[in-house]
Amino acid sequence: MKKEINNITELIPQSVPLRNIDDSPGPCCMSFGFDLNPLIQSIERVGLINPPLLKRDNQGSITIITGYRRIKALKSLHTDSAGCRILSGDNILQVECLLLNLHDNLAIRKLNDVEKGMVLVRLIPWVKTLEIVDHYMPLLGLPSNKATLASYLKIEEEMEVQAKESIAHGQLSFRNAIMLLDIDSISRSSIIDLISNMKLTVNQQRQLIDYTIDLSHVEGRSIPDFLDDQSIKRINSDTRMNNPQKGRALIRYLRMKRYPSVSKAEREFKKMVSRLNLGEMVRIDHSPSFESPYYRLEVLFKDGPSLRGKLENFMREDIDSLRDPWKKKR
């Protein structure tokens, strides 16, 4: 491998007709979800700075080793030919070409999670699992464990293009994408569409997936049918709310459906607290889902007299009316 790398620097670029180069993703490709425009603009302004590296076998077939995006950009500019370095012969192993491309990419950019999965899948036939875990995963910025490796392989092998694009563009977190692996592709697509349309945060994505899968089972409905709910559609299309507001409204609605008794208790508790004239600097909160039997009083104050005044005002309120919201008023 070391010998091949040294020889590459000595190769003189040759003019190659672009029509002879297959620009479909080949065995060395590790590019996905990229924006070609910056590269096109660069080539238009200063030309091709770094020649692509190609492999030509004894039958004359040409495979891209490095420069996949450069070839795509040149073809988009309707360029007839380009200067490329060429390795010839059938004695060059695919894994050598793959590693050349990997190090070429790592030197100039950070791979997205889909591209990391592409690298790992391509390494599997050639490299022992232990070496992948111990050497190549840290090289990709990933933790060295087999569970993480399995997740990346599964995403690459089982996820549809739409899902991969959402991951690559940062619309769907990788961790949340893993949660979608156990449902069918149509259901995945309907959830990802909603996540993308509302631009949900990572935490909201997780809650949406959790609630949707649970509620579809509880109600005996398919996930696409459940997400066709009129209330969800109204939230999504409400022009009076921005995306963060829509996200919060959606999760609030799903949580209410999943835990109706808790949601009802939260609304009742909020009403009880709102009847008290506490002021802006005093808050009363309950534990998440009322898991604790205790409530919390929070008072912000500047000094002792300020604290005394707030406590005296608090004691003048009808605090005896505060109770567990599911208990009837005496």
Given for the second form:
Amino acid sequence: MKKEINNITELIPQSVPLRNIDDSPGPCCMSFGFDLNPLIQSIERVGLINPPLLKRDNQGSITIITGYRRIKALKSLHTDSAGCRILSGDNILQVECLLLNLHDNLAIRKLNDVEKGMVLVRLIPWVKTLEIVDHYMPLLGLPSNKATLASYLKIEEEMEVQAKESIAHGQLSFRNAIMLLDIDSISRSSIIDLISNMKLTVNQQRQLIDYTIDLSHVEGRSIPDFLDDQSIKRINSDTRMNNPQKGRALIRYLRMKRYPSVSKAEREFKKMVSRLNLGEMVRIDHSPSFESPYYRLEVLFKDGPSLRGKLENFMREDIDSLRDPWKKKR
Amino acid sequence: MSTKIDKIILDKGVQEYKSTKSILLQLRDIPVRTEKDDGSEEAPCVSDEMKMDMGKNTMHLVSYQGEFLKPCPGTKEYICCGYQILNVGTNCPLDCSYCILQAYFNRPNLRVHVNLEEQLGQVFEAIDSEPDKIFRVGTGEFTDSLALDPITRWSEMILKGFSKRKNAVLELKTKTANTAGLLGSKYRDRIIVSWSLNSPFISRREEHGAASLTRRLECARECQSEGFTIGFHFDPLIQHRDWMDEYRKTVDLMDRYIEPEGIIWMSLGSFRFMPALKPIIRRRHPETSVLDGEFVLGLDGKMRYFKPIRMELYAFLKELLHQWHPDLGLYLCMESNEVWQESMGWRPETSEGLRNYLDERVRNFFG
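Switch from the form predicted on its own, shown above, to the form predicted in complex with its partner chain and output its structure.
First the chain shown before, then all remaining chains and molecules of the complex.
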């Protein structure tokens, strides 16, 4: 590394007119989906504490190494100039700037998943894959494996800004975003719109994506066409339901479409059990998707006599009518 | 099916094996690269292209350091037949959309275990050490048994050893018509050649690179007339439009080509897969219909058809096949007693029960 880079703190900040600084994100920037307001308020209150680090090449043009957000905040406050440290010359390697930015960021905040992808994509041309996996991924708090690296690179390189914003703002989970990589951008966008509108939970997002992709295949329709379904629209625009209720209704509807036989069996089973007068303290459940051959009887009781009473009541019910719901009545 | 190998990779230290020399001679016009010590010849993780083709045109000759003979990985939740896998290589040049190997192995390329011949002694030692146990051994679990046979000459290498043992049989399971090596061999006893079959619809749309159903059955007929015992596997059974009519067509074809008395066994297995396979299938085979059914999480963590659907598939096939011939050695692969009973009309109770049933078939056929 260049001598000055090892001694950044010894560089004396100089006043730099902000209009001279190129404020496009640039090759070192790893900020995405941020809210500038807290920083603006902080600078307004106490001023700029940490000077940004800039690079000035031999032609005099200035790019940001660290402090992209600070410069943006200062510009939005219409500040004319700010004290910045400057590295000069053409012999400063891009990778050195990149690592300065990375460590500057890691020291003060947690990167979101899109930003982690930005870091990894920027490291790829300079650092061997194995070193990225072994050293930089743990630094970013990521599991040290190639599959995870591949996912982050794909999200950064292939996802549209809308999708990345949803990830950065925590509306779309990273794992679910990976599921969206295999579909086209228009389909992706229509699913993300629904996720954002209904504020679906991570689990509901996964189910929505899975069911939608499957059903669009089964029905031979495009995903946007499939999601244009009247029932889905009705759920989405139902003013009597809040978002969690809408989310549950949507998933229930899609699940019934995706698993008609399973849903029918569940309904039948529920009907069968409800015909028995079990009371509140006795339950009969089936295994997930009826895969196990066994059903479960659950009895809440206080003591032996109360258990005996409940079991005697239970035995008086028509329990012989219980059967696998897909089987004909005996 | 023609295997188009366009690259050979040699692992460090494999040049001296007889198999390596024979394969290199067979493929003398194909460029050869040697694996570097750091493993850098392996596909990088980020290569989508490699993930998509899985290195199906690259033959990777390796010296396998694991056990060559291993029990088929069953689970205690379902009844398992107690099969043994002879691990001759991994991955397959065919490209069936439903193939579990797409998610099963994390290394690409057609990996051929060139130290097989040198390790066969140990395999037979293990078999000989348990003379009262019947070893039903197959090579077709981690690859197709015959797809690479014209190049690897696996059949030439292993038939003799199995043929002369009284407590083992070797099953070569395939979807190809590569039977020339077998037919040229003088060994017949205790060798079972079996074909995976499906409906014409699934075979045509989903079994890319495999021989047509008719071709498979022509080969089966030829093997049968040349003295081989044969088997069939309807696995994976897939529910699709008009599936009953379609599977009936396959059984009609079997009737045209095959003498049912010479069939040692036929397995039925419905499509099941690790959840991780689904996105891989979607990515590699976007037009597939194999994922359209109602799959639920099984007790073994794999996705499988909703139970009554499986029962319907099996019961239909069982009835159809039973009408063709009442003694085909039908069995279910990885199913519960409940499903056995409902669809087959009997149940083996335990994995041991199924093992005994199939061992008895072996004794009846081979003594």
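Keep in mind it's a predicted model, so treat the numbers as computed, not measured. Residue numbers count along the first chain shown, from 1. In this text, rigid core is short for the largest set of C-alphas that superpose within 1.5 Å between two forms.
Core-superposed comparison between the two forms: the CA of residue 277 exceeds or equals a 2 Å shift.
After superposition on the rigid core, the Cα atom of residue 316 is displaced by 2.6 Å between the two forms.
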